[in-house]
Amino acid sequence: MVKQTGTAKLSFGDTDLELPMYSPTMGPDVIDIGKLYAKGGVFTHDPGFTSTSSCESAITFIDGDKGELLYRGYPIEQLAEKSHYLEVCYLLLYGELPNAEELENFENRVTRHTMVHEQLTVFFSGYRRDAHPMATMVGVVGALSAFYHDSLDINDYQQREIAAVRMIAKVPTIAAMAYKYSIGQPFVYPKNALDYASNFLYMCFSVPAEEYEVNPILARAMDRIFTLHADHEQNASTSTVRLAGSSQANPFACIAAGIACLWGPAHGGANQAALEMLKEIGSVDRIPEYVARAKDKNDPFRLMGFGHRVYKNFDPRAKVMKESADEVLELLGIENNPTLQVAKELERIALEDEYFIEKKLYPNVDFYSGIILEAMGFPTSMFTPIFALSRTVGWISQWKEMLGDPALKIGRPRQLYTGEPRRDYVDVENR
């Protein structure tokens, strides 16, 4: 528990309160209003919870003004350049980077859990062939609790560990199966000889009729996408996982809840929206028209992939993603792709135009991730499932941390009621 560092005085009516204040390792000081209703008989009102700390966490820190993202204190740029996804998973789960033996053991544990129960494959046939892969994932991930009864007891540390490894291992398999089902191809079983990112690409793009070798540059780009999306503090889906977990729901149900929340276009669907916008623009010569529309307050058009709810500076993940985009498109020989040309010119304008600079509308991670995924061969319907499998480790890490918090309470936000006051029932014949 963080130590109290001072008090804040609050006065309203005839009431004077002193509220505890805490100083975090990084970030602004926090006023504890947990006893505000008990002592003062009032609530606070904070739509979107943008000024409210809902929990203590030691996992991820974001400084939106600096454009900084840290996993357990490590800058995302360093991890994306020098590390790989499963090492980052270990870091998020356990708080420190593993030594060689710990990493090998962890990688082996994940690899040995990548297959799913064979009966789970039957679930897919219950969906229409044109079902969105996210609809499939929400249902199938939630159904894992019906198959793995030995990892449902949230009060058992060992069961929590098994559940964590299982989900990190199995969600990519489920995402790949959702993709294969949507295009009418047979499921591909995972290969233990492949690394995490390569295995996912293999399950998505190999077919029984011919050999398939994963290109290491594509695998590295995929691994970076996983790493960049692994966690992002208390966002909507993470808060959903924590809220579900506060009710002591089983871990598979909590992650399914997170996937459902991520499905929203304002959250996990942003990279798909950004790519669709670039395609709508179509060519470089049409950019001025769309930039003018973006500046017009009376035009509902928005430039997707620019700006961020948290980052008021350049999104640090976007820099890494841009490097990967260049590498992938050069490898595939499509660096002259019209969509990419529009993206590059739009980025150049945004970084030089006073309107964008004043409003700090810099390209974010979604701006380039969609281009990379499309170049790899993924349809836009798979962008959010890939985001979900990337974020699974973050959700699990937050869930585990929450269960270990002695201050844990079931989530119960209050409301500012604006409905009718108390009134008496009137019989139907008298209305």
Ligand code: CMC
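Only a predicted model underlies this, so the values are computations on that prediction, with no experimental measurement involved. Here the rigid core means the biggest group of C-alpha atoms that line up within 1.5 Å when the two forms are laid on top of each other. Residue numbers count along the first chain shown, from 1. What changes on going to the form predicted in complex with carboxymethyl coenzyme *A:
With the core held fixed, residue 90 shows a CA shift below 2 Å between the two forms. Relative to the superposed rigid core, the position of the CA of residue 361 differs between the two forms by 2 Å or more.
Residue 195: CA moves less than 2 Å between the two forms after rigid-core fitting.
Can you switch from the form predicted alone and show the form predicted in complex with carboxymethyl coenzyme *A instead?
There are no partners or other molecules in what follows, just the one chain.
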């Protein structure tokens, strides 16, 4: 538990309270209100948790004003350039970069768990072929708890370890199966000779009838997308995983809850929504019309891929993603891609517009990722599943950290009740 570094004074009515304060390694100080109700008989009210820290965590740090994202202290830009996804997974899970032997062992463990129980394949046929792959993933990932009984005991460290590795290894296989099912092609088994990103591309794009060689440049871009999405501290889906896990639910059920939350267009679903929006805009001359709509209070339309609860300067992931989009499209010889042109021009116009400047709205990670994923051959419906598979390591790292925290309590927010006061039941004939 972090040490007390100060005291906050709170006065209301006849009550004067002193509340402990803590100083984090980085970021604003925190006032501990855990005893507020017991001592003062009041709750705090913070819908959307805009000023509330829900846990102590040593995994990821975001400085929204500086536009900085650190995994275990390492800047995301350095990791995206110099590291790779499985090394980042190790870092997030265990807190330090692995040495060569630790990395090799970890990669072997993940690689040996990429296949799923054969019975699990039957689950897919219960879905309509046109089901959104996120719908399939919520169900099938949740179903893992019915297959891996030897990693359900959350109080056993070894079982938690196996569950973590299984999840990181199997979620790409499930995402690829969801895709194959949606296009009516046979499932492709994982290939252990391939690295993590190449294996995912192989499971998505190869068919049994032909040899398939993974393009190393696309594999590198895929790996970078995984790395950029790997964790993002206490966002909505991670908080969902923690809340589900706080009841001691099993790890597979908790990750399925995270996937469900991620699906929404305000969160992970924004990558699909952003590309669909760019396509709907279609050409540079139509941009002003959409910018005007985004600014109109009476129009619910928002620029998808713009804005963030925490980043108020720029999203560092978006910067790397934009460079990656340029690189991938150039390598594929499609640098005149009209969607990329619309995206760049929309970004330029919005960033010069008073509305977006004043509200500190910048492109986020989802603004450019869809352009890369589409160029790789993924349909828009696969964008959010790819986000989900990348974020699985963040969810499981945060889940493991939470279970190791002696201060863990079941998550149970209070409320500001605005309903009817107590009243007596009225028989139907008297209503």
